[in-house]
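Here's a solo chain for you in structure tokens, the form predicted alone.
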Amino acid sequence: MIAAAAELIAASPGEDFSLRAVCDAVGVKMPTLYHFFGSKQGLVDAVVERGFDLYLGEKSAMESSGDPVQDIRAGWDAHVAFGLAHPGFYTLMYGTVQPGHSPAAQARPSEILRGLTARAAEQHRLVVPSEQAAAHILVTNIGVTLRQIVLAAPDPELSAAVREGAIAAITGTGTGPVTERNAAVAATIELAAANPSVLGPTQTQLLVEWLTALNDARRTS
């Protein structure tokens, strides 16, 4: 039932579908699917789950670059890339808004997005705190991917652009007051981070980590 409810909201993102069709389409009675989820929005809720579960084994799959920030940027890219590609759950997923109410579900990918920017406060890369920093990705990164299926057409010089205004935010390499201490440090590793090939990943890597030692040693000293 999970399934074919699925492919009829995949084939109609953003529209309504029926039990009824999901009943028909998987040869039970409506008394059967109400015993196993309860009401609509329990099926509803099981595709959602189900939506989740095919996001993240797309994520599993992607290797961390050992740098927190540069796996925000991949991060960012694959949730566009899973919306743009699964529209139906997607839409589900992010897309369709109770007040009060979260999908439990939600919770898995945000964690890890999280912990990602936790590992960036703990090198000081961050100039506004860790969850603040995860809730502003996340905002702008469901914002750009939805806008993209709205319009049935992918861009993806809107998302750089987005996803970079989003990342100078929260490490401090954008403009104004609250970015002009280390703007200089934080605007050269976030550009080494950005462009991981020039140096190579290892170098890469150890640049950062030299260029936060060096100004948490000026910081404190």
The other form holds:
Protein chains: 2
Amino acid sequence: MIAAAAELIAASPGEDFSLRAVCDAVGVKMPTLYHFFGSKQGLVDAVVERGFDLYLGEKSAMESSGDPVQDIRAGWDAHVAFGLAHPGFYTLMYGTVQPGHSPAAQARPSEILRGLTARAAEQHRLVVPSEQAAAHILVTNIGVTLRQIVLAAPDPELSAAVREGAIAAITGTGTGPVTERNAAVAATIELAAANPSVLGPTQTQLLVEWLTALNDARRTS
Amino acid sequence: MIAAAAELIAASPGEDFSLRAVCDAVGVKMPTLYHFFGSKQGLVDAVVERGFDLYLGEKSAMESSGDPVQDIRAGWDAHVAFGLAHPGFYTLMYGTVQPGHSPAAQARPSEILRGLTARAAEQHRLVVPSEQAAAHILVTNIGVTLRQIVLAAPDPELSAAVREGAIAAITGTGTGPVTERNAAVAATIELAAANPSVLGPTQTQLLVEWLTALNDARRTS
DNA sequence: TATCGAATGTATCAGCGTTACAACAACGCA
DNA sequence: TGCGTTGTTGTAACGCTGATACATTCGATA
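Could you give the coordinates for the form predicted together with the DNA, as opposed to the form predicted alone above?
Then the entire complex follows, led off by the chain already shown.
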């Protein structure tokens, strides 16, 4: 039944859908639907929940690269790809505007993102608090995805530009503390992490560890 | 009549509104409304148009600072402020998801923004094409505004951080200039060489070699 | 004054989300 | 085997929605 509703939603993204159409598609009458979901919002919530399951299913399929910032990059692209592939779902998940009521299921992807920014913060690679970095990434990621859906015009170049801009903003490779001496180390870490093919993944990993140690020593001195 | 509709929309942002409620508020019957607006979407379009008029009215009240990037900053803040002040309007203007159909009135603010980025480009202050810079600013500005409305949690700090991140991304004050990155790597090499006790002499030497390779790879790319 | 078109009220339609109520099946228990 | 309880489903209806056909009124123009 959820599948039928999802199909109708996917068939006309952004449009509203009729409970009776869902019932007809399943071959059931309306009280049955109300017995299980209680209201239309209940059905929508169930569909959204399934949407997040689908999203997280796709996302968890990709293993971690070991580098949190690289994982943020991959997560960003997966986020955009999911939104463009399932605009109906995505609209319900992130595009519905009801001040105060935000789907509880949104917490799960946000938690993953916060985990990544927290790891990045542990490595002293963020120039803003971990929470704000996660919010920064999330809000720009949602913004670029929703905009592409609204305009019905995928723009991978814009998505990549916004992604790198956001990452640069939270890692401080450009904005604020350029004058600080350890900013140079932070920028170098980012440069190495963003180009793992130059030294190879293993040496890059080691390099990042060394630079982190160097940065820590500098901070404590 | 548009005012009455606007009032109802403002009264319950994100919610749908009833044409009959509008008619009752104005003291008129439905055929009158349909005579002037043709359909509900027609009324909504008229309200959106008025919303943009209001928005541009506020915006044009502030004079240009003479610096296009500073104007982009001011425009960003005005955009967010308008969205938070009139979430109902803003949702209709930028938050409705109907692939293919985007309000024509959106073109006006976008035109202003494109004018600013074009001026910035003339001054050689952008590292991306003028059009992409405008899209970058717009998409992040909308994203941060919509998100604050959805969460019903104004966050000026986040807005400012995203704003500076976006501006840094298009002006290249952070990510772009290769020379700056090379300078960062070079500075890190000096730092490591000056503190061989942190990693030990052998690892420090290896680190310097790697960083040199990384710097060369960056320079040639 | 006569006429035409714009503006407006009356009444109605199909469709929507939601619900009260009755009918039915499946189960534990005597 | 028979009974009652519980969970599920169909019938019918309510009030509301956006939208429309039709008759009517009003004002400007010729």
